[in-house]
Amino acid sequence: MRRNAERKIQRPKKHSVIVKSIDILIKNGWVLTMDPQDRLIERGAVAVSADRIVEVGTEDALTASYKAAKMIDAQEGIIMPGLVNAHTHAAMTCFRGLADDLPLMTWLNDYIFPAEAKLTPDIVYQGTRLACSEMILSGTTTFCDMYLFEEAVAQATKEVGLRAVVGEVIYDFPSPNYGPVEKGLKYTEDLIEKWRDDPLITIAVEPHSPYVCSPDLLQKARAIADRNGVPMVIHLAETEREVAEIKEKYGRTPVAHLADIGFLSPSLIADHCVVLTEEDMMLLKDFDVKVVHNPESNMKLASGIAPVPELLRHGITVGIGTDGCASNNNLDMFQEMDTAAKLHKVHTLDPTAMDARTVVRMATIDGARVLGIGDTSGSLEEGKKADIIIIDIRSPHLTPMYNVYSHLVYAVTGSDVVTAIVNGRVLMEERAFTTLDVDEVMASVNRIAQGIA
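Since we only have the sequence so far, can you give its structure as a single chain, in the form predicted in complex with another copy of the chain?
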């Protein structure tokens, strides 16, 4: 910045173009901004300095205005905001395909819980590194995580360079990480303290769900979140079974129960929300609760279909998440967008439901809003953090292109992403990583998997 200022002083000539030095100029692509005007710029460019976007415009304008230390040619592809995976359990990559096509309780009791009982910080660290590799390769630049040993998740994510909201899962029974629940609250507060003001990592308070968290625990969690100004994450109304259980226990739906105990708030991120009443939706809207839709996990576990078109009609902010790799079994947000768009069309028998533009919005700017970082992330706009991906469209399955939104939702997959930038740092270029040794990451998880199997 100072250099630019000096240059300005040195060249006071009238009408001359001031050429500013920046770090990165991305050019020669369709710039999909996802800004409030939904601008799509043909032969566009994005200028990046340090961790920020300094300008978005036409290639002609920006190449005249900036001198970049690094120039990236998008090869007529799509330059867009990095995707926001608004709900996952990153380290569960270690259990990808361990057990599928089973009744829920068999799956949990015979496979997932026994495997999780053996978790260590190192397994979580390695599994998170694998998840980060997969997310970078498929265009995700920000994710929201809930799991065990989240200090290891934060550490792995920070090292790799992704942006994340992370939090330790808390419930009434003892955890393989911290032991009794009081220690879980302490662990969370320590995480908040340690990672405060980190440029990439935000800590959230994350009680698992109303069916394994007492009202007392939920209220304590909310108090910690309020005191520290951090978001909360919870699984909510995921299955009919959960709704029946909560109704029996508390006499009301899970959403109404949370409203009743004062848990709902604008900084609450509610995952799944599959089984909702009209009254539940009005409560979510009234308290401005954010919702995350996980269509593939809800399908695979046979949980049901979340009423997303109705949530959107209520004006509720909805993001998209993949959920963990034990119930998906991948972290590809492009496939998740495709499924989200198609699932609601067939469910409502309306081919206009969940149009492509709406779905791209959910996976970018609305996802960022869900995580409470919409002001600084989720779109390509001057002053926002530089979280940017480039998609190569020179493939048979992406030929021809009539409509960018349609392409992103119905034809692009994660494997078409060639470049990923987070916080102004290039994490992947031409599908090569700059911050991790992917062969070593895969070898580590393969060793872990041998122990699990």
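Right, and the form predicted on its own of this protein, after the form predicted in complex with another copy of the chain?
The text that comes after this line covers the one chain and nothing more.
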């Protein structure tokens, strides 16, 4: 017998790495997830298959696990959820600069309403395409629209590839689109039916405001929304004049008036909410109404400053919107974030008010929650829709970077966005559009502007 018998050598087992095929892998960037843990992944990556995110993690882990049909190098930039413009009137790009430096009611009654009386589906279609171009270039991937001829808005948005909540504005006087209000309600229901279950377009019921909509109309609008399970959108408590008018007519503030007629609900998106009492804020909280802050429009029209820090302290979900280009005059959500943060600091004389992280949340995940899509968009998480933007930080005004949130709110501009993806589809890469000819779009709107002028 051999003194040193042969021993069987135990070799380590080889574990085969299963590499999955995906459509897009975005790598080499700071991944700002906006998930419940607020994860920020240095040298991170995002894997996308079809219209959804399949994994978010480190670049090393994801490049080892996936084989992508398309690889996008973020060049050490910021990979983040696309921005949510929670209130605008997209086709009003055609009226950009038409009637500036006027009070709201003068601006609305003497200029905007008369100009809108001449609108056509084609004007709205072309104006919406221009708005979509502007929003893609500045990092917005989802918007909420209230305007006329919204079928044209939905069609233009769908063709370009953005995500949107859209609805026909309804009020007690005849519309240049549908005529009498009864037809406006039917038009809305027809839109809901036509676009039901569309992957990009959601239809909302959108009475303009308490001062141009009777209680009967508002209750009918609520019934349509409830019956179809869709959101409602309304301008609410935008000016002191509006509040005084509603108080004189109904004996209550606009918010209390809507509560009294049974209009407030968790599916209601209330735009502006500038002039609020403590009781108003309690009602908004009790009914889980969502609010959209439009700081630049409210500043330009001298409507006032919405009590956003107080709304947030009450636990009310608040998003950010640009409003339309006739009262802003752009759709750059990064500029809107910067304004929102600074406005409340100077208004409260508190430099800690509206910190950068809070404002970024308002423009992403909280904006998605306002629109009722927070479960599917607004953050970079496994299973959510792939609505993603990339920001190039290789610029003097973005060097150095100590805090990503501060950079996004106080330093980044819309022109720093280089890539935009919506529903897994690349709409812009390295500032080049893939779904539209922006020169043709601008030429079309310039022709329309000649007629308006």
